[in-house]
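Shown here is one chain on its own, the form predicted on its own, set out as structure tokens.
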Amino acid sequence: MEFTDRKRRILHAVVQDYIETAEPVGSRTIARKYVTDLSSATIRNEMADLEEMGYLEQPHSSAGRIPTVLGYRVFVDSLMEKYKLSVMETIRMQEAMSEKANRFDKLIEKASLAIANVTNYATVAISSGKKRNRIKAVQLVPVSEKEAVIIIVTNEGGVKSKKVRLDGFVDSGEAVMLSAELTKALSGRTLGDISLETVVRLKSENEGADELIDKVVSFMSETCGEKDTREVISHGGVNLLKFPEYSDIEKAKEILEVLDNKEQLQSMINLPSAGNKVNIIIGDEKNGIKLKDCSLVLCNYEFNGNEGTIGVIGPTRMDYARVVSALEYLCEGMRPQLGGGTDKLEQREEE
């Protein structure tokens, strides 16, 4: 059976109506708000081949019809629309990204918060576990003819300093300049960016500077290495309670204690994430979803060398178009340079 356009139009409004209010949808509807240049007995026709092809169900012989997975998924990969967050919405996503690189833990836990209420879902953000502090200057000061210490500042403000010995003799001038020379060129860099050629050059540049380069890179993998620094921050669990579909208390008991559990949200967040895309996981698609009737829209973030996930949990009757471009929002902000994300959110909205 084809999916013409026809068909394409009707499991739309089928989707979008049933979004809005939580009942199953008939032909009468569809003609009345949405296909208005159809029958209701076409439209109806149109429906049970829907149906027939798994797109849509009837939960009862005399209601109307409601998505399946499928027609969800059918309907985010290709018929949503993109939703244009509002000017409080953007300013919401705004005050969560005003705090400072140095304070990451409170910024996640506002954009955490924030995505609750502008979707009015549940999130649940997790750090990947691996922090990644990048240089933001490098200083040498000798503080003898055979001893200086080395000073690497990182990019969340942190001031490290180490004092080592030399075979050889390093003077002021020498160490400003080669001080310079190597926040040029490691700047912004994590660890795991400075190549062997990075150290090569430097040394080839700087004639006699070679065990001090050596050093100041050791120094680097002491204070700049990955960190174990995995979180797992929940918010907006009792806006779920507020949608039919946990008006049972079984129901509703099942969601909020697995969003009290942190290894379980854990579990369900460790998903594979399609790189900085954002990522739908519609009602039982994954095993790693442990909730009956519920999606996940996961979007991965990455702020100053710390990187993770942020996810939503709703109802498969979620409003993704609404969560998509939240996340987006949020999580292109968190991506830009060092120092925050809020330029970049400041430039999206005057686009």
The other form holds:
Number of protein chains: 2
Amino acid sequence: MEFTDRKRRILHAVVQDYIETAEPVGSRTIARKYVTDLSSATIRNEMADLEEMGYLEQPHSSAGRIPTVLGYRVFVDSLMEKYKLSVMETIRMQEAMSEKANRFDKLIEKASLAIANVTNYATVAISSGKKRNRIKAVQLVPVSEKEAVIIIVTNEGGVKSKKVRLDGFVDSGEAVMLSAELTKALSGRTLGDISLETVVRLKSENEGADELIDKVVSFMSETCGEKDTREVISHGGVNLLKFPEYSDIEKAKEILEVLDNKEQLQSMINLPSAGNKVNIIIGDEKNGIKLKDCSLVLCNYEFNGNEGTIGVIGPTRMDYARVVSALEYLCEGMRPQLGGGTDKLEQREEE
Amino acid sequence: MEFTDRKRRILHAVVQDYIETAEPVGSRTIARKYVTDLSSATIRNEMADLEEMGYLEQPHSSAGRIPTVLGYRVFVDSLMEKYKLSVMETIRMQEAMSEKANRFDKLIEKASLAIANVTNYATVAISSGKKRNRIKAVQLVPVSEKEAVIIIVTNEGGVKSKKVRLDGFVDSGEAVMLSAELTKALSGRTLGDISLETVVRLKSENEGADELIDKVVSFMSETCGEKDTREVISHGGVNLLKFPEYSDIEKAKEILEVLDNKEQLQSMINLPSAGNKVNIIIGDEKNGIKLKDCSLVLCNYEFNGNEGTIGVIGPTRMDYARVVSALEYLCEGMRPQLGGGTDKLEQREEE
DNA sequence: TATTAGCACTCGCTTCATTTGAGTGCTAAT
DNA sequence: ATTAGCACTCAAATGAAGCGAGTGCTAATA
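Next up, can you give the form predicted in complex with the DNA of this protein, since the form predicted on its own came first?
Now the complete complex, all chains and molecules, led by this one.
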């Protein structure tokens, strides 16, 4: 059977209306609101065809039609028109992002929250910082008789620090010396690639500081091992409760449990990383994970050397056009400063 | 009317049974399961008394009794017996806490999650770091031609850092000099109390570094202004969905919205800080906030100089004894190392 | 030949009345 | 003082009737 233009118009109408109302849409509704040049009877026939072709289905025999997964697919791929964000929406996002974001994970937390608020769906964000940083400087600061702070500054200006307890005493003079030594020896290297010889040499050249050097080295490898810190966060889960598809508490629990579970979230998001384009995953199109009846709109972002993915989760019946626009706006707006002066580029890390 | 010992036994039984079943409990149930030496008729009379005294109420005239807020109050204050944590429960908490917690906020995040998992209620935690820290050292590290990192180390070994952009160039020699100067001038002071004279003097003694000094000072006051960074987090909101009191989606939405809202959470928790003892707030006992039908069990904790509050939110019908024990175990176990060697005490902060 | 009007039919909801049963309060007996 | 017994109450479960949105099919129309 041929997918005529008229069928296309009708499919578009069904999806559109179902997205708005969450009610199965009947032929009469379409004839009145969308395809006014045809009678309900004609539309009825076309809808029967569309059902046969797999784009629509009926919850029960005397109800209207709802889109199938396939129906949504062609809708998002070729039917839906681009949504123009309202001024209000852009402002809300800019405001959310304009506040000083200290750490990178704070920034994406803000982004995630902003998207959740603007779209009124749930969001999930993952930061997969590709930290291939090199050491710029190492500093030791004694803070009490038996404690000192190790500070490592990287290339990009990142700072890692740790307070350690020492058995031996280190005074500030020694600390300064040792800082200089360590900086000289390690500067330019990656956190991971400190060779054993280097360690041995350092120890022999700085007698009595064995303990501290060990601590520094182990701290570095520790930190380095955290490459996949992959923080997963989620916001706006409650937003979903206002949709009728989750008025059943069991359904609600199901999805909220997924949103609460970092592992599941992660496995859900990790699948595709198709460039920087927005990626839409509908219903349970293969990729497993129990996001039945849910859709996922993903977008990769990049900021200041870190990168990650942010996504929106909602009912399959979500307002794809608006979600896509919001995500694009935010992710693209992240590279240039999104509402701040030069300040925006200062990355800052703290307790 | 007198609050006889028999009345006490019956009230205890009602509360206990209601906590378990969530169903109004009738006289027959009590006669069979709890107070077997009395007939249901006698218990009926006693219950009528208890209702008159304000400890019990009836949802409707032909139903069993449920505890009033007052009823819960006397239950938690003088009736309930201490719960002994099962081995399984302690193990689960220890495991959750034993992993290396980098930053302090990560640690309390873990604690919050652990309590949520063990109790199966929702938790909320707030860290109100009482940062009365004094400066120990100031370090400047140039990372590129026009960028440098400012690092401030405090008394307690806390580290704050920020990458700044500079118009003028700073080489590492200058940076070391300036670091020493700044450390000498500022060491021992609180982040907030740098006087104008000090700034002026520093600038005159270090010509050409005006810009950097300004940045350092403004960073300090910025950081200082963050005294109330008061990070609020919450976990286990979904847990609540399994309780029948939230099987109505509207009720569920109500509480989950509160849990999602940092401001509301904060105002809810901030009320009492009665020492280090566990504090139970039932229903909407004055203190406002829409936690009607909910109870809140709060406990203050302290770790490594930081302090905060962690709390459990659940239906008024929650298993107070178990929650109290879990919280006490966790909060008290926080000062001594809770499942780790000396390592546990090392505080570490990073990107 | 494509479209449309018309009509019988389906089936999920809502409404309303009835039944059921757990639980109470009261009274009279122990 | 306690208890057995009984009439009464009321929420919740059950089920029948009617409604109405929507369909599929057929016959008339352009």
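Positions refer to the first chain, counted from 1. Treat the numbers as computed from the prediction; the structure is a model and nothing was measured. Think of the rigid core as the biggest set of C-alphas that the two forms share within 1.5 Å after superposition.
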**Asked** Superposing on the rigid core, do we see a C-alpha displacement of 2 Å or more at residue 242 between the two forms?
**Response** no
**Item:** Rigid core superposed: residue 140 CA moves 2 Å or more between the two forms
**Value:** yes
**Request:** Kindly check if the Cα atom of residue 114 is displaced 2 angstroms or more between the two forms relative to the superposed rigid core.
**Result:** no
